[in-house]
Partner chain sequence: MAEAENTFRIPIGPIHPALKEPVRLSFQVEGERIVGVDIRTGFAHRGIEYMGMRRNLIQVLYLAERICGICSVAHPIALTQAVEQAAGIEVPPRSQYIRVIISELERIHSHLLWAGVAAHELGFDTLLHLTWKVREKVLDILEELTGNRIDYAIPIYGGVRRDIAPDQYPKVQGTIRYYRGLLDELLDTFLRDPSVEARTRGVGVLEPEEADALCAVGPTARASGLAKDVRQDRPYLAYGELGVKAITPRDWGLVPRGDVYDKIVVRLLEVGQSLGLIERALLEMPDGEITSFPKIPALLAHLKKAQGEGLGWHEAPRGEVIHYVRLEAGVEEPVVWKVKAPTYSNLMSWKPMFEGQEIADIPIIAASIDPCICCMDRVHIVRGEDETGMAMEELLRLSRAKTQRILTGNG
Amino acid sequence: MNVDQVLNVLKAALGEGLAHTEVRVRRVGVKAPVELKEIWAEIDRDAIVPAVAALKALGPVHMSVISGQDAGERIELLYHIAVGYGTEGGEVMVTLRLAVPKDDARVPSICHLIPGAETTEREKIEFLGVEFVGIPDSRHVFLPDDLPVHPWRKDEPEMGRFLRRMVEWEGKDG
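The structure of the preceding chain alone is requested, in the form predicted together with its partner chain.
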């Protein structure tokens, strides 16, 4: 598997849905350094399902994790998906970045394509208040189901107080 193959299938599958791509290179090794390339792509919210389907058709996929951030007006999600495990240096790390507006924080779930993505999608529900449409199980993973706040959201008025209470034993964030 190489970066060009992955880029080509993403372009073919997404068309307009692929807003921007960037290949980042990291030099790996000491005596005979090689270049390890990663793909960072920005996609539309609805392009996540075709994007993952395209990657899955290309080779064995591994859903590492979804990371995310409250970026003011929007919530940004980053899907870190590795494609093509099983061969030496043959896996390409792809990061798909998408943003959803806060007042309509919904993203199609990719669990029907990669069942193993469920844990990390559920984690984003509790931490960022994102709704994954079509997820088989939307209960919380780490936090109590009745927790009133989403810890990584920066705009909830109750949150500061709540989180300070949570960490006050530490005496540093109070």
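Output the structure of the form predicted alone; the preceding block shows the form predicted together with its partner chain.
A lone chain is what you will see next.
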């Protein structure tokens, strides 16, 4: 499996739902460095389930993590997925990026496709306030269930009440 094959499958599955794609090259290793190509794609929130289903149909997938950030008026989520995980032909890293408005921060859950995504979805619920529609268990993983704030949101008016300390870089935008 290679980057072009994976990209073609995403294009066929999503059509116009695939807003932008980019193939990035990164160098890994020290003694015998190799260059690996990976896919970065921007999609709509409604395209996340068909995108992950299409990737899963290619072979074993590994959900590395869903990373996320407060990007002002919206929340950005990046799904880092290894396609062809553990196979002889190698794997292709795919990052699917989507954004949702803060006042409607709902995204379909992918747990029915990749059960291992549940922990990272639950983390984004508690830290960013994202609602994953269809997640089997939305209880907090790291923070108390009754904590009324989402610590990674920059617009939390009550956050100061819950902070014990803040290092200098945490108070800066960026």
